[in-house]
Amino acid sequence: MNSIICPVCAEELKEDGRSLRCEKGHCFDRAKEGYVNLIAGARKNGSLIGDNKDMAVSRRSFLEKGYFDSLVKELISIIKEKNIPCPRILDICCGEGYYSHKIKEAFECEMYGFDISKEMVRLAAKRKNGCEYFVANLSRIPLKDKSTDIAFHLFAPFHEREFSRIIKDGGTLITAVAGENHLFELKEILYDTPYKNDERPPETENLVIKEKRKVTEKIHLSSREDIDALFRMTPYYYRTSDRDKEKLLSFDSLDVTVDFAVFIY
């Protein structure tokens, strides 16, 4: 717990009953699920920030079926190679906590996860897996400078300043982006001229890419519900017309390529 700082004054937050409190008196109560909302000020409520409850539940249901477990295995492999005794690990933009949960199962570690969506963090905290989850903004991560051994960041906005600040010197950031063929079969259904992804890593000056790995496999989506859940997890959902979205309604199952580019900084 000694890594978390106050989002108001940046002093260390310490346990105080069911709350976290800093020396200057700023106090943040734990929700009944165990997470803490560390977004300060007018946006603290968070009810309209990030993914809503239906989206969070849909994503959890999809991931729990193991469709992206090839990526989970790669994350575990990379962390294992670092060979750090009880590392402090951060799941950046953790969503409903699937990846941090799997890593916590695989390692003796100090695990943190945060997301701007309160609904996502609520689901993550319900796992009761020993991870410390909190609601926070990517542009102001409430962790101490140079406090994190390994951070992973999957399909989310990149914030070099904050990532550089919280990761220890010699530490590791793992970033995953969509590979060139990711969900290509889905795009073939939706669009007249489907395109491949550019697979470029986020640009950075302070962090150095040491390695790139590819994770690719074909998965079988066994229901219309799973097809829809996967589609809603992508940025394509918000860029596709209602007319084109209806093209998916005729499919009760689908074989689709999942293709991830994993960059190790």
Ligand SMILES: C[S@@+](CC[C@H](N)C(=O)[O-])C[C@H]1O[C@@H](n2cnc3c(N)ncnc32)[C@H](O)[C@@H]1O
Second form
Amino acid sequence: MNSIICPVCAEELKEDGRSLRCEKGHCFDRAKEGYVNLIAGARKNGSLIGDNKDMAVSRRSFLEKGYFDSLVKELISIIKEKNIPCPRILDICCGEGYYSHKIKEAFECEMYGFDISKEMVRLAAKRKNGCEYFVANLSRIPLKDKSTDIAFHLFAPFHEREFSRIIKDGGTLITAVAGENHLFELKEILYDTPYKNDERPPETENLVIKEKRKVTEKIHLSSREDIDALFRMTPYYYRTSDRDKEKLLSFDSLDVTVDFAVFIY
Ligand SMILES: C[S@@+](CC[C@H](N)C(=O)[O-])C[C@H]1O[C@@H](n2cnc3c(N)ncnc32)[C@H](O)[C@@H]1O
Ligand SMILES: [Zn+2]
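Now the other one: the form predicted together with the ligand, given that the block above is the form predicted alone.
What follows is the entire complex, opening with the chain shown before.
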């Protein structure tokens, strides 16, 4: 735990009973699930920000069915190729913790994860899998400078300055964005003229892309519930009219392409 820093003064946070405390006396309690809320000050009630409980539960139930496991396999093989004994790994904007959990299961590592949504982090911490989870903001990652061997960052906002600060020299950032054909069949049902995604990586000034990999396969969604859960995980859900949403209701199953672009910095 010696890499966690105070979100108020950036001093090291040390274990103090069931809390984390810095030398200046800023103190953050561990929730009963084991995570620590490191959003300082007035916005400490993380349930007011970020994804809500419904979104967290729906993401959990969908991912647990293994529909995106081709991406999990790719992440594990990239990390294995690095061949670092017990690397310190960070899951940036970890959501409900599916990917950090799978990676922690796959091999020996010290794993941290954070997200701004308290509901997401609560679900992640309930796994009790030996990962350290925090409620924290991307713009103020609660880790020391150059403390992280590998950070991964999936389908989330980008913050180059913070990523560069916390990753060790020679360390690795792995970013995944939706590929151009991701969920195209779903978009064909919803829209008259579906567009392909723009799979460009986030723009960076200093971080350099060493490699791009693609993970693409067709998955079979076997129930209306799974189709709905996947739809709710997408930004389209919030942009689609009720009339268009209804078009999906007539489907009991759906074959859909999952397509991810993975960038290794
Ligand atoms: C599309 S979800 C992806 C979650 C997870 N990486 C996954 O693939 O399951 C995006 C996540 O980013 C989080 N998020 C958005 N803005 C954030 C910020 N400023 N700081 C930390 N997390 C943030 C949201 O709460 C949400 O859980
Ligand atoms: Zn402090």
